[in-house]
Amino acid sequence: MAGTASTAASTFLHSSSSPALKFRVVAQCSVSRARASVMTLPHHTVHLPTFMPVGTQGTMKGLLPQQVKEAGAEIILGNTYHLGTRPGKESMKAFGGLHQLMGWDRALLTDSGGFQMVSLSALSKVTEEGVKFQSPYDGTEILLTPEESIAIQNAIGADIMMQLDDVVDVMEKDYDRFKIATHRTTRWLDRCMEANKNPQRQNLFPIVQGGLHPDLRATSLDQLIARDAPGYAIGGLSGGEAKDQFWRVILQCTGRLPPSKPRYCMGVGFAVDLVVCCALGADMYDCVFPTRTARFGCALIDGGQLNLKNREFAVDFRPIDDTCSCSTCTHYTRAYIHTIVTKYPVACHLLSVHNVAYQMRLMDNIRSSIIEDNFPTFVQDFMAGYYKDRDYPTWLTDALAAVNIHLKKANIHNQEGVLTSAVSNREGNINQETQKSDEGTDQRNSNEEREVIKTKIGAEALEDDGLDESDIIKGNFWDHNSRILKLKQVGYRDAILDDYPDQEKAGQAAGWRAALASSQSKTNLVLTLSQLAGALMALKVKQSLTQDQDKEVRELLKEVERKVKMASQSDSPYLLTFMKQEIGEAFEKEINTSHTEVNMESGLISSTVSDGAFSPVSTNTAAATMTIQNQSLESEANSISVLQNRVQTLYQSCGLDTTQLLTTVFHSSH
């Protein structure tokens, strides 16, 4: 699997294809398979790898295309499906295309509609002819066949059309139905050539298609490949798949192109991720990420991300990056944008501006580097500036070994010898400034706060997280207790999660009930309603608040007590589960006073409610104690999950960052 040296390539590879696309490999990594080449294209000359910003329907959100190209983006994307929607393939022709339309003088690629197949599966249903949707504007029934993506691509005029593929959610398990998806992408494939009736002026790229099933990307690369196609793309990936099978399959897809042909690997925008496909040989990149992350109030940096929400850039005057040179790096301070970040549409802007630039400039680095022949080099300054501590995940570490790049590891001793691995700066972590511990961090690290720490928090919960009680005292622990919380604070969660609000209530709603529902539960409810208390009550003691938030606080605390009340009483439909070095003696007699047997070998604790009156149920009836009503399940899981959301929005109101409050909820619900 390992790279290898190539001489780089002095003349134009024409593609016997199409003669709409020149393509020139100019350097090649001695080491790994990263090269830097040049694609000339009808609307301009690409210089390879690149990342596209993503203009879903003609626009990239919160940008002007003059300020897309002021940030170096030589390529855009946009999506077949929606602008065949709106505003449709005849209004598009009557434009001129998109180019004309969006005033874009650069080049152009258009995804076919295929990804829709995913993201809207709800709106869609797939057959040998095409796929049908139902309209997320109007309703109204379409069908896109290969030949009506095509002929939509046509009207857009893009330089690079990507073919209709039968794209399967990555995390099917259902192998014939990738192996069906296999297959019809190859006749789509066919169909999309035939359809094309621009090929002079328009390229057509096959998109390999497989899954996770190695065998089946090899038939797919079989396939296509022998079509002979002027670029391919690499589809099917970034749809929440271990990053352990992502990197294999564009390690064995890289291994098959053709090398005088571009490779576009689709979906892919995160910093590291990038720096590794590059090293993998992949030429081209898009994703929404450095637009819809920005809606959130986070700035790309080296190392991560800003998230300009928290209060410690209330007065930091710097620009977000010094090295930026873009606009928003030039005029405005962290400071400034924190001030209005989320709260009106300005702010959006300006991060889109420094985000998009930012990504133009890590590819232009990546480039140079790769022509400079000091590739290995850059990645290894790279990920170590990402990952502070160098305690880089196993997948990381074994995808660039594929090729030769052996990332080197450092192991941090602090001064009593403890061999510490602080948690990594892992995909999107937050800027390392923010990170650093006081010089006085270890002076407070002693015995006796050490057995504190693991005292309140458990030496198993620890472990869990892959945190010794040195990353507690450090501080580390608050920022990476929960990988969900981390990416909630970071942006990603919300970039990931931004269109699918209601999926992300149920889910959370979902996760409440089985944490109710299973005997095997750790849930804690008491202590985490108590925990949501607390925190309520240090709102109100520690800040200055409005008459609104104030009220807010106090029906939240009556809410939150009430339901305290309850699930000690154990009146409540809940399955309340209990360890028992938590509830000691005091709570035993708490609950025997209340007429609730306890069986404490299980932590199960059980009641029946007869006339407004308590009776015990025997613990002798394991099902007895298993019983609880769907419907009132339901309910109560959504109540909690309510109120963990209100008080999220409200720390969220009075400025504070929510990581601490969540995790401290989360911790005692795991």
The other form holds:
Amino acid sequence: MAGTASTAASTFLHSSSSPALKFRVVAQCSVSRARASVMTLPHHTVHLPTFMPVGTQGTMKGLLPQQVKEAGAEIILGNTYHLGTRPGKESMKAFGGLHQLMGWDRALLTDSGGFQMVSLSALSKVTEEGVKFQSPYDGTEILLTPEESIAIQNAIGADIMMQLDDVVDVMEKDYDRFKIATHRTTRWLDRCMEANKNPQRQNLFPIVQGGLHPDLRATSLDQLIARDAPGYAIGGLSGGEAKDQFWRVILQCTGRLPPSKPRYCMGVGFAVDLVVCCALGADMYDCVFPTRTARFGCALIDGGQLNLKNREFAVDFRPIDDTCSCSTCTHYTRAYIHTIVTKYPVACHLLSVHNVAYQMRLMDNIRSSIIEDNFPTFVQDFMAGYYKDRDYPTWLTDALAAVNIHLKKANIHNQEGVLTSAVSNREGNINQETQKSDEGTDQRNSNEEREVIKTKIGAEALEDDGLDESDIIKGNFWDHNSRILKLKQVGYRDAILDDYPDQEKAGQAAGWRAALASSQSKTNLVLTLSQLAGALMALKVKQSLTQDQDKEVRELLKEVERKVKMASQSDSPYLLTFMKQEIGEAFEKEINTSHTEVNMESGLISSTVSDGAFSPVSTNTAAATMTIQNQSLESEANSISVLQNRVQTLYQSCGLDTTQLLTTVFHSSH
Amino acid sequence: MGVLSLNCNMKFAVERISKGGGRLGKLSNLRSQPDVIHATPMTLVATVGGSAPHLTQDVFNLVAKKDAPLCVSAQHYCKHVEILQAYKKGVASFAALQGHSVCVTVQDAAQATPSGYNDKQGISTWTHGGRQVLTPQTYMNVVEVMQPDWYEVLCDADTPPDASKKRLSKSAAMSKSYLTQCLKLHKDSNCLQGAGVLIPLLGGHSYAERVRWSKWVADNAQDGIEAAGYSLLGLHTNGPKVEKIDAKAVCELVETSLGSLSQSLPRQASGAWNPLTVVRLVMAGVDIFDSTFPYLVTERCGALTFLHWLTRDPSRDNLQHQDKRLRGDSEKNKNQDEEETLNEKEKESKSEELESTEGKENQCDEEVNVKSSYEICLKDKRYAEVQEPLVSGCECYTCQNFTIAYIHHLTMVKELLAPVLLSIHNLHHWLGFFSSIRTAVGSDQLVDLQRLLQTSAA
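With the form predicted alone done, generate the form predicted in complex with its partner chain in the same format.
Zooming out: every chain and molecule, the one shown earlier first.
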């Protein structure tokens, strides 16, 4: 094989030492970039690769520190933004840091807080000074500077701190915005390093930025590596980008980052991603996914998840996973958890214990296979177990082929598999060998080349996303074919959002207010309402509901209907917004009849407006009326977000995932 | 009413009747724990969905002994009969709490039971899926699959203090019918051999009714109903209101019920009785309680801090000291407030209005309307910086490892760990309280314990 792409066969094991971190590679996979290492931090020695469960507010979602340790976690993550708000920097100092406060004696990592600000607040603004945002708690404007972020992190006292970075939504289209962010992130790193009052005990990790642009990533890498940090993070990913783009960025970064330093891949936590990123040479990961999915009643197992709310588990007296030795699997049956799941917090604790233990065991298995130099076989077996039909998504075969691990696809796709692998193999070489300045172009070329091959063979087979409407209705999110869209949809971002309902609600309401008050709003309230109606109808038709749920659906439908009716009244705040966006093009022709009709059965909306008084010409009048109505707008905005949340809760109570809702209905307000 | 003889293994022996009120007893020979002896007065551990609230079995075992008796309500399992039937090993094992003995009650004492839903057919109970009617047959099916060591017989206990005469007589009539049917089903059931039967003592808040009911029970005992014990019911309809019930009145009702009945059987009184009421009920001769009270305290973000140690233990000195300090703080605050109020009184001479508003503001949280004097409220901002355990000298896992400030933080950010830590502490405190009760009964000092609670609750 032309597999010189990896750092294969290197017998030299890298190590590095800085005041608060000692890093030593103990084994290097002879085929891929995977490595097993040991990272000694002030509070604990961590065995890498590892997964860091997220204990946002100074606790691991209902588990005692002892239980987290028993589950195998050696380092956990705390969120600076939340801890800086409550209990606050000064209290944190008084308590002697988070280790002391929460009774955790192993290692701790804190993020910078910038990410939450951008994602939780609808009204954040990034300036050279820092991130300016509206507090979801009291609406006041707050400025988080690199200095302040480090001051809070110093007070928390984590073993590893993250620099404040300029986070750009990975889906952002503007190249220049990424360019600014890349350079600004470096400038902020310098300010963070300057501000660190405790470099002897607390490490500061820079974050590689640059979005999906290889040239910007290369610049970022160069600049950050020049600062000689104890370790590095790869940021700006896991925000809903295509998997195919995701792995290429990781590959580029691990190829350039010093092999003697730990590499932290932010926001990654799905089993397949963890295995792939380890193969690509990353060492540390974090994600709220394992504890979050636990709260929705899901248990992680090899090959996917079990949704314990499903009736099939009612008389299933086996443990969640009979190969798992966590305290949940040792003592509890699936059937018992089924009877209490999403009803009592104990179920959530049991699943959190198991899910954290599952992640840790997966990382352990990866680690030992690297030490035994058996990692490629491990990957092949793992993937074969995960995709039982061996119908591997292309990004996966490509990503692994880039580091010389080859998955054999099922027969139907054999031909295509070989071809794409060959191409990506070459890509791997290109990534390794060409100068970074050329890399972007080359990669683009080979992408085009691959596109051609794709077209020849037939595109259907390459389609990763097997999730359709009916899957949502049936709640089949976790079967093998539907996983990939899910990976895309449930990025770290959504996970975070969903984890803090209060903040999310506040942000949502702020979004609506902004939308309603702005004359250039992109939000169409009526459309959103009709989507809500559709979501409710779907539930009603396809799902067997309990009495309570049915009642809730009826109530919500009535409420939505009422709101839509309001839109047809001339003094309605809805109408103004509605007019501005919709009338302009689609409805101008039909300004003849005088009401809006909603066909509740189909969840579709047909709207016609007659009164000339609100034609788009009279925008000024509209704006004037708008100001007068600001107060009612406020309450409308709030009531719509309350409606949204109720629909979301309802979906969750039916055991359905709200991912689809999140992307279609719920995020339309942001 | 036919002659019924129930084969019962559960044994109870009264060891000591204290001069100061109350009695010490030993509950033994439970069918799941033939070798374990439980000293009474004791508390059962209240459960929701089979587990101690908020606690997984490993965490639960940090607080309670591995053989601590549980109280599981049929309310939580009437929807899962098929599952338990298929499981075959009973509810304790199903909930991963094998080794613990189980008492089955009809209703969950922590949840207020809506009034007016019982009829000839059966008793209404509320599950996650809505109202569920339990007939003697369906109830006994639930009991059978739960495999308890002892259980309450189905009865109509929907007799709140203001229940009408008609309601009381209806309750009695239906309960008699349920009792007869349940005992017959018990006798015919193979699965229930060896399980103890608690005969309900009813009559609402009417002395006459209670006397009449107990007389009926006593008369039928001569006919051969062999009960394992009595369950004092119809005193309340569950939920947090129970802790506010007047202790004196309840104790008189209990004494009325027990008057004509055998002294040698254990008496159980479930419900969220507050500590002082528990002590008075012990004086009235009740042996078995449950931990609904600490559970409800946890649910409202409270931590039990009341004093219950009569003997001076050096390690407890700290506690009293600390408690005084905390109490002192609040007293100081009050004094300050009063002073301010006084000043303002002079200025504005609108004394009473002001005082009452000041008083309200001084409360930790106005949302919490049911708050007892036995606890502190962790939502209170004054605990934000207190780096001490909930109760200093307390040996529970929570107090050994965490500070009040941390639990306050968890409470404020609504983290799931807050109720976990509070459950551990509150259950530990509650179990310790019962140990103090037994000591006090043993040394004829129950009155002193009562006085201690009265002073600290004042």
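Residue numbers count along the first chain shown, from 1. What we label the rigid core is the largest C-alpha set whose atoms superpose within 1.5 Å from one form to the other. Note that the structure is predicted; figures quoted are calculated from it, not measured.
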property: Threshold 2 Å Cα movement between the two forms for residue 647, core superposed; result: yes
